[in-house]
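The chain below stands alone, shown as structure tokens; this is the form predicted alone.
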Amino acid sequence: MPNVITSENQLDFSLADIPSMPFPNKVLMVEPTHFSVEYVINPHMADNVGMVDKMEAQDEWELIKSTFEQIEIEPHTIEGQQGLPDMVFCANQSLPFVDEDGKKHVFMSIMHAEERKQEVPYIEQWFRQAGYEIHYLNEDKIEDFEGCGDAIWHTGKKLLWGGYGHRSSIRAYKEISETFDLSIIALELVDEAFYHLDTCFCVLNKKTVLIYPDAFNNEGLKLINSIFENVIEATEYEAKKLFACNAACPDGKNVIIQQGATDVNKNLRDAEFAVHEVNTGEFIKSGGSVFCMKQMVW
């Protein structure tokens, strides 16, 4: 039954009750040719306007792309567009999904910031050419929704985690829930430095999640702990300065993460994940890291 859950007492299912969903086996990335920090739409950008080393950014992006290849995730790339410096963060413009019959769907985003709204049609074009059925939110009722920046699939399950409060409206989740016939656990974000769910919440496998706990209110933490058996917590430094929770674990075992997150990476290895450290320092200047820079697709 479609349902948007905002408190622990609304949970009327266990993870075992949720249908399975296949792992995506491809990754979509946008080339960083035009990436830079040209404006300020989050706290991380404030001191970094004009400060991006574009050659270094290209090298960082290439390493992430090659790391996906190493773990047998096939990359697909889109050219970046001049005047859209944040288009490289391609988790944000869409929410893809595969139904029980294997049919591919995607909800297109309504970007919160005016500076990013024109990114969406370029991403939509790729999905259209790849055979996805395109869905749109009702813009008369919904102000904003930033795709997989805020909407994160539970590994291998038809269950969506949805962040709201900064860049995505909780109203969007009701419409998505009804269209895809699924339950969504909605988590309110309470710290502007963690403006997307993917900055403070990383699903690693069916039982394990990496979070920065202070980004959530008590009800959100209760929901997280009700579903996940193992909750790995990042320190403020590693979450805010190194974007440790903006890691990507596309297959439930390999984690691609910003280098230097010593405590988190030790905990990941202790939990038997394979850790692949990369440098995303130029992209962190704009408020994003590994998870932001990719969209998992089928």
Second form
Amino acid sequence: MPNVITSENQLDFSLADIPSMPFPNKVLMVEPTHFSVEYVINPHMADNVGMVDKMEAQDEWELIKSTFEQIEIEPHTIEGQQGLPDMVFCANQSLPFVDEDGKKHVFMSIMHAEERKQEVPYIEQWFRQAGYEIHYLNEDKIEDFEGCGDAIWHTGKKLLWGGYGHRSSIRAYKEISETFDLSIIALELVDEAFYHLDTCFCVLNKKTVLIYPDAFNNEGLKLINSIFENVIEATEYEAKKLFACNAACPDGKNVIIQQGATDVNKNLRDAEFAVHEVNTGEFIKSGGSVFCMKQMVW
Ligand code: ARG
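Switching from the form predicted alone: structure of the form predicted together with ligand ARG?
Below, the chain from earlier opens the complete complex, with every other chain and molecule after it.
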């Protein structure tokens, strides 16, 4: 039953009732040629306008791309565009999905910031040539929706977690849940430093999630704790300064994460994840790290 859940007492299923979804086997990345910090649309960007070292950014991006290859996920790249310095954060312009018949779909985003709206058609073009059915949200009813920045799949399940409050409207989730016939657990984001769900919530496998708890209200924390058996919590320093929760774990085993998050990384290793530390320092200046620099696709 399509359904948007906002409180624990509305949870009328357990994870075992939810159909499976295949793991993505490809990753989409946008080349960082035109990446820079040119405006301020989140608090992390405030002191960083004009501060990006482009050569360093290119090296950081290349290492992330080759780390995906190393864990046997095939990278596909799109050229960046002049004048679109945030296009490199390609988790944000779309929400891809595979249905029970193996058919590929994608919802295109309605970017919150005017500065980012022109990114969407370039990403849409890639999905079109890759054979995805393209869906659009009703712009008359929905103000904004920033794709997998806020909408995050539960590993291997047809269950979506949806953040709202800063960049995406809760109304978007109603439309998505009806079109894709799925349940969405909606989590309100209460701290503007954690403006996307992917800055404070990282699904690692079916049972395990990494979160920054203070980014959520009580209802959200109850929902998270009732679905996940293991909840790893990041400290404020590792979440806010190192973007530890913006890691990527595309296969339930390998975690690609900003280097130096000592406490989180110890917890990950203790829970038997393979940790791949990378440096995303230039991209953190813009308010993003590994998770938002890629889109998982099929
Ligand atoms: N500067 C970009 C913005 O504010 C960063 C986006 C990072 N993406 C993410 N999914 N957290 O939109």
